[in-house]
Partner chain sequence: MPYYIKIFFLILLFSFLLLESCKKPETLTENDYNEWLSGGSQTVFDKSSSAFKHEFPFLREDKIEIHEIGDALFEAQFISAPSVIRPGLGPVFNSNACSSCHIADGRGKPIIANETSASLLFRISIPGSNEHGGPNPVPGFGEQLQTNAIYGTQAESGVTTTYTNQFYFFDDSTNYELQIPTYTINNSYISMPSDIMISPRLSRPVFGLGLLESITEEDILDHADEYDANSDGISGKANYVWDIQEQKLVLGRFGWKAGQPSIIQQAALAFNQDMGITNFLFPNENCYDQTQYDKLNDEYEISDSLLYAIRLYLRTLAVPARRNADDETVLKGKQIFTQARCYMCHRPMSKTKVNVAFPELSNQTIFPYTDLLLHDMGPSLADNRSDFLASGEEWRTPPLWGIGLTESVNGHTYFLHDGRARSLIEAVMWHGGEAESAKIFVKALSQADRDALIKFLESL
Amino acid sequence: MKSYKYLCSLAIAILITITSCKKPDTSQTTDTPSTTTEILTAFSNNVVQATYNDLNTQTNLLYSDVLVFESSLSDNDLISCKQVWRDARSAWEQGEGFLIGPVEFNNIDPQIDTWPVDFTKLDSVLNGYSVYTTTYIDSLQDALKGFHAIEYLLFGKNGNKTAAEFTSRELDFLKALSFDLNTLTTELADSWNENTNDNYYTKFINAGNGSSVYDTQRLAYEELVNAMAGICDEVANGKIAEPFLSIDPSLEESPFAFNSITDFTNNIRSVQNVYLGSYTKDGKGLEDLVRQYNLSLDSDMKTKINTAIASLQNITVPFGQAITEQPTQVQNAMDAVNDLKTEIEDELLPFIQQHTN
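Let me see this chain alone, in the form predicted on its own.
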């Protein structure tokens, strides 16, 4: 009897010891749970609306500055135009991680951001006699308007254009293109404004709850995650790979402003913004859902995002030069962005599909 009690006591002691020594489950977190609806709503407010409103503000400033420059023809005012172009460009590139909704199906993206510029046709537009009315601008091919046509006019082929080099036709065209860009970004910002008719904001946050676009929340989340992977693919295998592998700087994005690396970095920051749920202020994002179930995936996502951004920052000369002068850094950046793309497609997407309805 004594032996039995001893064995029982010993077994209990061992069990207590094993239990007390067991490591906590690091795959989950005790963070306050976030509902999938909260995340969709917060993303729409803190990322989409914040980004598009900033973009619209900057393009409005660009148009205003162009009008001032047209009147003054001073180099200082031209410098202001160039800086505001960069500011607007930053907002736009940080929106490319969520090219969903009106920016896609209303063809706003190609009208704003088609590259490279078609120099031959652009010169014919400048050398012709057409009046740059709204109707005329609308009729132009996408490669003749938007950010990059404006960039070409502001910076010149070598990036050092001065006020004295502008012709009256260039000033008229610059004014018309800047107005068109502002019009398109106004349309884009309004499309996600919950106070406008038939807005996309309401359709998105009500996914799975009466939305006319998304029968389930899973469809909204899948589209969002696929958009994140899509911009990674475009950066790595389009924007970087095409000029790099063909050793052709003419295929570079934003070459006149020497802004390509900044563009690429802001594209990855766009992915980061979607994941964290932040632009100018923090909110709920995909990370809040991931952290509830899988801290390892959350860590991997953040590490790969940061690695991709850092690898792009390791390119220290304009991208057109880097493709021949810093090929190792360019290759490393391309690999890091592709690594992030794989993580999103192979790990984040299945996770989202598992944890949304």
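Compare with the form predicted on its own: the form predicted in complex with the partner chain:
Below you will find a single chain and nothing else.
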């Protein structure tokens, strides 16, 4: 029996030695490039293109709804205009988790989403006599155009504007601004459309494969992850912190539609969309790369995204009020978003740097 035991131990020892001498399995590293390429392409299709196309559809709808409202002047049609504004806004805010490429290069962001609005001059424009032609609108400064100027026109200073309160000049201007917004979102959607000249889609998906902007895939991934962290920083330390820490509701971004908390939430959803690779349709995303190697990072990311969204949803009054009435919830939301930012910067970024080439 003793010798049998020895024999067994010997066999096990030999087995261990042989196994440990085996070359490490290389299959993981060979299938990674195809996964990483797939993710970049899927992200460009299912997240960027889907979000921008939705945004463009919504702003187009906004323009046509404004036309309907102009002819009916009914409160119901005004309500649908307000709703489409919110829908368009939702698409835009869900695009802020990937402010990369043309939206930045071509200054489209500050034109679509200019803040603050120049109310004094907006009133002057409305009280003037100029016809709101495209040329005229183009000549106006950014602070009189975009989402927030439209918000002011649609919702009114106290957020409860009714159809009866609209002047014909306001209607004309609203129409012109909606048209202008739609022009800008079309430009944005076109910039990631693979069929247009010099589009960013092609540059992005071909990262590390002849792209003039991204000489490696890793660079494209870093760009993605930095953009995710960037919007968390903007939400926590800009959009929330500035009005909150100075206790100044006038610094709130979407005050007339009481839409700020929704905006912030959609920004974090945008981070989620990039991570999961989904907008209306789900496809491959960063999570697929993460799950392949590090399930606990995947679970941390998801938990932190959900916590951030949930803590924003815990704020139950409009943001301008919440900064004084619900400071604990606001502080918690700020902390949760910053927590997500730290996770992205300290965990996700090194991970993708390690697992992409």
